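What follows is one chain in structure tokens, specifically the form predicted on its own.
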Amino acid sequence: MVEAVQDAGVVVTGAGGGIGAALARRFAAEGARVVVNDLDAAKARAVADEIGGIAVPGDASAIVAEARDALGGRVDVYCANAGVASGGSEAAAENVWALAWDVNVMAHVRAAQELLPAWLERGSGRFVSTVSAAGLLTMIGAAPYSVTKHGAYAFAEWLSLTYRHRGLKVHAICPQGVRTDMLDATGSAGDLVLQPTAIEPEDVADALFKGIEEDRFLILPHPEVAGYYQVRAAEPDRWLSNMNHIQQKWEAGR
């Protein structure tokens, strides 16, 4: 058991399946009291019933107050996990860009606005952001997703550097492919880049809990991402050339 989460009030958004459901199950198994959120009310209730949690369905960016009430007035851990995998290029429709920005970034901002006053007052709180390796690197064929996941990572990083001395713990989870419906929706780009090394949602939960125990900000369920990130920072032209080769391979196979 991880002492930091025993009897904690935990909210997991987008927890009707995939990574979110795996996180909810793991927090419950570790002794936490868990609110399960999802836009799909039936899925939220199914996971909540399975783990002895509380279903609070609805828009992830607007359920903090209801979730707090459901947990007896206190949220200790908030997992900003809900996301949309918007594909397309710069030519993607405005509404596609707007939805990606709203769900992948602004939902995190709105949650932080609701949570931080109480957390900073008592000097403790934990914000878990499910970002994606795309937030550190990029993803071919998915400009809205890549750009907004960079934004999600930047916001998590900003929260950590701004408030860590006031008791805020922040974790940014950045996996590559995870065997979920979202991965299936990435199509041929996901088949080329993500499927070969895809892991299970439970592996992501394991990586998060190891990171919690070690008090680490950056959670890499695929450890090789650290090497890619280093090359991207140290040799950006080399990294971009390598990524462009993958882009060309994808275009040729479409």
Ligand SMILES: NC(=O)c1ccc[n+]([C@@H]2O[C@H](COP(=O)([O-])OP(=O)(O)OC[C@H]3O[C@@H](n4cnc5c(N)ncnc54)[C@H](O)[C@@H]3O)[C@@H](O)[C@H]2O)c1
Contents of the next structure:
Amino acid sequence: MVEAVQDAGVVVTGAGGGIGAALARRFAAEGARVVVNDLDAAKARAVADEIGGIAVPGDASAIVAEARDALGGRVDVYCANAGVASGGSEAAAENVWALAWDVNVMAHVRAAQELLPAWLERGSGRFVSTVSAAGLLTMIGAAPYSVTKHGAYAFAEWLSLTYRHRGLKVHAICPQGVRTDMLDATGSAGDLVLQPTAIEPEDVADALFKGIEEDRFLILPHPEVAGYYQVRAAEPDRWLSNMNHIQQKWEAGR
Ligand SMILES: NC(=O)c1ccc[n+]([C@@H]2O[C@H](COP(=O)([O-])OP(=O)(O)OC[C@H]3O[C@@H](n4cnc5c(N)ncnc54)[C@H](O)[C@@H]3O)[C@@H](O)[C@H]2O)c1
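After the form predicted on its own, can we look at the form predicted in complex with this ligand?
Below is the whole assembly, all chains and molecules, this chain first.
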């Protein structure tokens, strides 16, 4: 049991399936009271019923107040997990870019706007962002996803460096492939770069809880991502050439 989450009021967005459902199950198993959010109301209710949680369906951007009421007026942990896997190039439609910004970045910003006043007053709060390795690196064939996940990572980093001396804990989870509906929908690029090393949603929950115990910001369920991230920082052109080889392999296989 992780002491920090026992009896805590926890909100997990996009928790009707995949990684969010695994996080919700794990928080419940650790003794937390969990609000299960998803755009898909039936899925949110099914997970909430299973874990003895409370379903608050709807758009992740607009449920913080209702979730807080459902938890008796206090949110201790907020997991900004809902995301959209917007693929495409620079030519992706405006509405594809707009949805990616809205769900992958602005939902986090809007939640923080609602949560921070009470957290700063109390001197405690925990913000968990399900980013992606695409937020540290870049996903082949998915410009809107890569750009907005970099945004989500930057926002989590900004929150952490701005408020850590005032009691805010922030965790950025950056997995590569995880076996969920989203991974199934990533098509041939996902088959090439994500499927071979894909892990289970429960592995992501395990990595988060280890990170909570160790008080770590960056959560890497695929430890090898740390090495890629170092190469990207230290030798950008070598890293870009490596990535371009993968791009060319993907183009040749399509
Ligand atoms: N699966 C992967 O390989 C992988 C890898 C890295 C990061 N991620 C990230 O993990 C998070 C969870 O994805 P997943 O793989 O579990 O996918 P998933 O498709 O299984 O689950 C995502 C859930 O979010 C819900 N959702 C979408 N938009 C929403 C909104 N506006 N408000 C509320 N709910 C919404 C969907 O209905 C769905 O149930 C996402 O942020 C994703 O980008 C996934």
